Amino acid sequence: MSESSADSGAATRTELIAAGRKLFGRRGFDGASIRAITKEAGANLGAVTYHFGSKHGLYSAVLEEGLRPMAARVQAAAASEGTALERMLRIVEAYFEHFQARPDLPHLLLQEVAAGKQPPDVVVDILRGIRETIASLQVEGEADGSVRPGHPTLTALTVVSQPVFLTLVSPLLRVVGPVDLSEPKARRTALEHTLAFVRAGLEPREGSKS
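Now supply the structure block for this chain alone, in the form predicted on its own.
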């Protein structure tokens, strides 16, 4: 394959992921047809099969493209300086930062879960890695006294659920809040509120044994 052909193939793959992200987000997996995706991407009808093997392969690639950078942010926050609690709070900030650039990601991920479907294996592996990273901070926090005793996996779920949920319901928040998370001031307020909420939930209670 020539260099120009390789570049063209890479560009088509990128366009298909962008189109899949848009249409899966709007219509769900079942509602987004290969024909509609390839039309959106400006590609021929066989492009999805050629680059991803199937529509499910494209869906996996769309989620992986959004989740791997998030996992990298989580790893960087977990490896930073400070107590386990401080690093958990940085993970919350990392989620907010990532969702600011990818506000469609929670919906893309959870719409199939809500429908009772199993996420793609690559997604499960990435999420399992994130869970293990945060759960290890729970164990470390109990040892350094910065985090109260708790269930590591449930702690991991609790830490990430706040930014995930707020991002997921942000369109509703604009109506019933009114809180517009696209506005920097409102987003900062939501972040600070969430950090205080998570800190209060994880810090050892006064007088409790560490």
Contents of the next structure:
2 protein chains.
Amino acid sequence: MSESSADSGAATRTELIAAGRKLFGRRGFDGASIRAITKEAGANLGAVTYHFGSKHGLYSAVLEEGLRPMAARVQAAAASEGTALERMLRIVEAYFEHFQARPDLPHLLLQEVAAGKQPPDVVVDILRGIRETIASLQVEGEADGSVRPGHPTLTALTVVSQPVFLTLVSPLLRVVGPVDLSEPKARRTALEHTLAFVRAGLEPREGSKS
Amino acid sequence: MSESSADSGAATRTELIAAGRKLFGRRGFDGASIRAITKEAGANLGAVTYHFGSKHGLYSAVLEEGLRPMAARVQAAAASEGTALERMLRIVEAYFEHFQARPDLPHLLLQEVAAGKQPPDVVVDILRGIRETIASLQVEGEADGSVRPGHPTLTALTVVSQPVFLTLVSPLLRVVGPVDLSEPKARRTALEHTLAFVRAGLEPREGSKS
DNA sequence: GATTCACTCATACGTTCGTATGAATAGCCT
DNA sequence: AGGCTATTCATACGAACGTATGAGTGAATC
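Which structure goes with the form predicted in complex with another copy of the chain, now that we have seen the form predicted on its own?
Below is the whole assembly, all chains and molecules, this chain first.
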């Protein structure tokens, strides 16, 4: 009974990815054991090897599963209506939303990104796409006058850094500062603060050229 | 022979901390083995246990040794001359410099910070101090008119996020975008971009009150 | 010159890791 | 019903891990 016929395998697969995202994110690749992951997923010890070939296979799958919908959201926001600046702010918002649903993703990504070693090709391709999308919004924004001139790639980084960093640090915020981002009200304040900061950082100065 | 008398122990201690910063930063706590660390430091397998009691002891020492001079730099910049905005920008610069000397520190910190578990008390205390320093600069900046009104703690985060994130991501930038932050010229460009962005994000709009 | 002390070193122990293996189980087709 | 295929499960294996232990070493003290 319970989950019946055709998806008995797919369900385990999904559970393993969710458990992997959680534990890889919290403990790192080496810190999260297959035994802990399969236990969290309610699966057998052999399930990771069976479904993903190896621990690294699961890791890549977790990364891809987290990144791909994020990239899709970024593309959607970039293709929406409004000035380039407005669309960039929409990207910031999309990040916040995506990370709220998957709070372990930022750490997972940075763990991969900052390790010095090069991430799997899938990850690099996706990240490259996101960078290009935001960078061309910067170029477009200079043309339509909604964004101040600047280095496209660095702007993309700066914009992305805000939601990523805030999500990363949020568990510590409760301890280090009097802010608890698990409360909806505080989260809204943080989003508004970020949007205002990014907008101010990107917008042309009022008195400058037309 | 070689390093002679009184510091034969202190030298090993220092080497272990440097090796720990490098390997903990690159591979995470669990990914960096005592065997790898002692080998990197040119020390014996037992050296970590002898000098720091345990692997966790070394880890705490590494964190403290990296954070304490950073906090000192922040305090110094905050106590320097100029408007509150100028001092905040000086803090950004100080971060960049400190991270250039210790490129593994940001990852090490975030690893600790984002893991969900609470870092050692020493770390929390230092981070709290940094947050308070920047947050009170925000308050001061509102008073002297150099900074636009905003949430002090969130502003502190936003400001710090720039150098941290950029340093974190820099190894990936070579792959994902056409930027190589190991070149001094690119590093200068990145610093200037960041300073301009933070300044624009914090400064009051030109046409506003006062 | 013997003793002491801080430190280094080689080795051993028990645990946990990722993976491999082969037997059980259950839905599906004819 | 009976065999096929996909999945789950219990167990085993060798490697690597953190730590403990005790012997070795060399400069400082008397």
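Here the rigid core means the biggest group of C-alpha atoms that line up within 1.5 Å when the two forms are laid on top of each other. Positions refer to the first chain, counted from 1. What you are looking at is a predicted structure, and each value in this text was computed from that prediction instead of being measured.
K.L.:
Does superposing the core leave residue 171 with a CA shift of 2 Å or more between these two forms?
P.N.:
No, residue 171 moves less than 2 Å.
K.L.:
Superpose on the rigid core and then read off how far the CA of residue 34 has moved between these two forms, in Å.
P.N.:
Rounded to one decimal, the shift is 3.7 Å.
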